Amino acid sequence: MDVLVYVKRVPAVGGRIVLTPDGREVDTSMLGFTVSPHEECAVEEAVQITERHGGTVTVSTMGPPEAIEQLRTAISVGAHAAHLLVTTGVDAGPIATSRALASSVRELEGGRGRPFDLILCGNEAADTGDHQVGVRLAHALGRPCATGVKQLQIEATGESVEASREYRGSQEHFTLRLPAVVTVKEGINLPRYPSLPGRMRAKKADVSTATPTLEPEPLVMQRLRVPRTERTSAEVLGHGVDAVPALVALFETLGVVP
């Protein structure tokens, strides 16, 4: 079972999001980078599939040269090969991205002489949340697709995959004939931590590269906006026993005491 996983290098946001002056990008000058949580689960799912059924895991991303670190992280947790589509670092939209990835899949499969049995993507990237790339990739390749999947099971014959997802309180089940494309959600599994031998292996691993041809993106992003959040504050009522009257008055206001 040969699995191809697409991941995306995204800012590791743990605090306040700041935009660049033109409002078109997130200011990453003070941020690190990581892989989207959904895609971390996609890598883990691919590794588990090959542990059960044999085969290989190839992980790929499209991004700047620095994105090789995210690929090496995937190798450290069990991926066997990595492929980087090198760009200038400017994000392409979902249409241009999916077309470039489809072209890359054809080239990789041409070099292998056979298609990947399964292509896994995250359900959506953590930064843009487009929810489109996996679906558009499947359409470009002419392969069946299931999205938002939280359970995968390769059938015994190895010819199809059972995919399940939650939708409005119910469970939906799909049977996809392989080769297929599946987008998975966080929670399908618990990604493992890289081991020391895994980190050493990843450090020495060769990462193949290519330069994608990005077509003009028909969808044009005009400006980003950070949602307004309510600020909370605390009021010091006093210190020691001097704060007791104010505290009792507050409890009376809240109806905690009569």
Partner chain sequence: MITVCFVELDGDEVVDASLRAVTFARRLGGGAPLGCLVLDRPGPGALAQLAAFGVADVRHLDAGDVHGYAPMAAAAALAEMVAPFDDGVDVVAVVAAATDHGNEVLAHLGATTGLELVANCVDAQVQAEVEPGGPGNGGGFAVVRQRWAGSLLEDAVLHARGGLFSVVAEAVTAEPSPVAAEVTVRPIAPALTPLDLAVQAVETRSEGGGVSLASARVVVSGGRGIGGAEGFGVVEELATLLGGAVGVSRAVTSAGWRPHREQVGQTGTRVAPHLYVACGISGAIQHLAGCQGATHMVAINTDPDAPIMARADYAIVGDVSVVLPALVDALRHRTAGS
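Numbering follows the first chain given and starts at 1. None of these values were measured; they are calculated from a predicted model. Here, rigid core means the biggest group of C-alpha atoms that superpose within 1.5 Å across both forms. First, how it differs from the form predicted together with the partner chain.
I've shown you the form predicted alone. Could you give me the structure of the form predicted together with the partner chain?
The next block holds one chain only.
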């Protein structure tokens, strides 16, 4: 089973989002970077698949040169190869991104002489939350696609995959012929932490690069805003156990105790 996983580098925002003065980007001068939890799970799922069925995991991203850091993290938890599509770091938009990824897949598969059995993406990216790059990629490649998957199993024959997810109190099960594209959600597995040998391997690993062609996207961002929140400071009910009576009284007022 050869699996290709797409991850996206995003700022690791904590308690508060700060924007750059022009309001066009998150100010990352004080921040580290990460990928979406959905994508961490996609990498873990791919590694588990190859542990069970053999094969390789290739991880790829389109982003600034620094995105090599996210690829190395994936290698440290078990990915075998990494491919970076280098941009200036400006978000390309979902149509342009999926086109660039599709042409990169064709190139990589041309080089290998056969398709990846499975391509995994996150259900949605952490920052833009566009919910579509995986689906668009599947269409561009003419492959079936399931999204938001929480359980994945390769059939014994290696010809298809069983994918399921929950929706409004029901389980939805999909059977997809391989090669296929699946987008996953956090909860499908519990990602492992990098091991020391994994970190060593990641540090030394070769990462191949290419430069994508990006077309202009019809959706053009004007600016970002931090929405105003109603709550800005809490009423302190007390310290330690001394606050318990006030808390019980509050619960009574709110009608949540019998």
